[in-house]
Amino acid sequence: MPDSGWKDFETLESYIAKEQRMHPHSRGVFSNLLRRIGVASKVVTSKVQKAGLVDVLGMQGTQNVQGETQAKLDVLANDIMKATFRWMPSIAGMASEEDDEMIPVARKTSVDDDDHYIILFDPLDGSSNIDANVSVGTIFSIHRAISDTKGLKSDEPCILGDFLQPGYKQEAAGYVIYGSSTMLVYTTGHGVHGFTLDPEIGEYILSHENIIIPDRCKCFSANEANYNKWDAPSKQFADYVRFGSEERYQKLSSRYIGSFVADFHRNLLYGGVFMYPADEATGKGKLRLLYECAPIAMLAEQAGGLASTGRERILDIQPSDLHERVPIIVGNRREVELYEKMVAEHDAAVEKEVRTRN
């Protein structure tokens, strides 16, 4: 018989079903959330791929809560994500980087309290690059609604405390990258798995199972134009890996796209470290804890890496605001720990100097 060319493959749908079978008491509520993320991403990618052909490029003329000008695709992707999850019985609330406040959703009485979740997302990370056809992405984070246990009735909406949970309590996190191909990468705390969208059949196919960050620092990703705004340990670390004599860094290249998803995705597959330290003058970071840093940190740790502010593990931070920003370094564990060591030594030296003066 002639070779049909058919090869066996595993889809996102079948993979989720297989994982669900590992939990005999599961009723598929959480699995449905992951499936809907896949559906939403297919709609977004269809819009991204039409950029330049229909009126979705350029600025919307509005600003988000951070005062940033919104691209048209920002608004469109945000609407798609909200429409995808608003009707789901298991969703108690949503929060988007593009919206000022949380979006409560009335709980459905047909769902047990323990099965309510909240979802946070950056609908289109890197959207400032969209007009230049640079890879962009969607980042998502899922938490169990903790207000289920605090006396709310099943038909009452979520509370702010549902969203202000540390990253280590995430039930799932992931991103979709819209580039030369569309790829969905996620974790539920049991490894990191990647699925590539096959446009011919419209299905996500398992292409990268159990991703582990290679133990090499091939890429250094940072906005080096901000070098003079960094504090001393950040400059020390950047100089050490870029110009140092250690053999590990002899083949290191500077690679910075300016789309967090794209920079992290490359380093996840190739090995490397991404950093966006605090501005020395303000002491503040740029990236959002709940929508960007926490979900990416969960992925990094599940892949054998680490994410830190330099002084605190990202996943341990207790959020105080829906749109809180933090500094971040994420990637190979060895490099992140080296950065933490440099920060600790710097802080100790500063503290010693202060004590000497007093």
Ligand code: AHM
Given for the second form:
Amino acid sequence: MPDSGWKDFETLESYIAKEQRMHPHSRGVFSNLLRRIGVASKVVTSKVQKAGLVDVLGMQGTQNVQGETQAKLDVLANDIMKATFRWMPSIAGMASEEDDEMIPVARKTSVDDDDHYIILFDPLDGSSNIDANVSVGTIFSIHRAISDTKGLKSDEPCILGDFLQPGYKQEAAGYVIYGSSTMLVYTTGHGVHGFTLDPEIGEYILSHENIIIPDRCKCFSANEANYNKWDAPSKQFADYVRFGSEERYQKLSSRYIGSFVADFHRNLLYGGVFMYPADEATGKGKLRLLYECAPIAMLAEQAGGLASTGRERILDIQPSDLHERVPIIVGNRREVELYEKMVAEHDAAVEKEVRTRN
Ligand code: AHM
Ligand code: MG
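May I ask for the structure of the form predicted together with the ligand now, the form predicted on its own having been displayed?
Shown next: the complete complex, the earlier chain at its head.
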């Protein structure tokens, strides 16, 4: 028989099923959630790809809770995500970067209390770039609902505490990047796996198994126009990697898209570091802890990297507000640790100065 040249491949479906078989007690609830993310992202992909063809470009005219004008596709992607998860028996609540409050989802009696999850998402991160055809993404984070479910009424299926959990408790996290191709990248705490959407068959195909950030610092990604607003250690770090003489940084390039998913995804594959430090005047970062930083931090750590505010590991932060913003540096472990060291030295010097003054 002549060889047909056919090569079997792993789809998101088969991969999830395989992972589920490795956990014999699993009831498949969680796997279904991941599958639904795949489905939702295909719908968003189709809308993003038609953005120039239908009347979805431009601003919606409304503002989200952060006071930013929402692009129409933000609103559409948010609706698609909510519609996808609202009916799922295992979902007790959702929270979206685009909505002020958490969204409780009525509990279904058919599901064990232990099988309730909450999902948080940024439906279309980087959407301010979309009119220029720049890559955008959907970021998601899944936690087990921790509230005493038996004590809650069906019209109170979750409480704020279910959402305000530190990142290290995430059950899964990931993103979908809508770029030259659509890719879904996720982790359940067992490595980072990437699937590329084959538009001809409409399936996600395993293209990047067990992604590990290469141990080289090829890319430095930050909005360098904000340099004068950064604090001293952030400036020191940026200067060190950009202009320093260390061999490791001789081939470094500045690479900044201004779309977190796209910037992180590139650095994950090529090696590098992304930072969005605090504005020194306000002490606040721009990116949101629950919708952006915590899920990306889980992926970074699973890929051998690190994510930090400079003073605290992102995954250790106890959130106090759904829409909390934090400073972040994420990427190669070596660079994040170098930044943390510079911050610690800076803080120690400031403390010493204060002590000698008093
Ligand atoms: P968004 O969630 O409103 O899209 O904002 C987040 C985006 C990130 O994707 C990106 O890293 C950052 O904002 C870029 O900010 P800036 O334009 O200040 O550089
Ligand atoms: Mg965002």
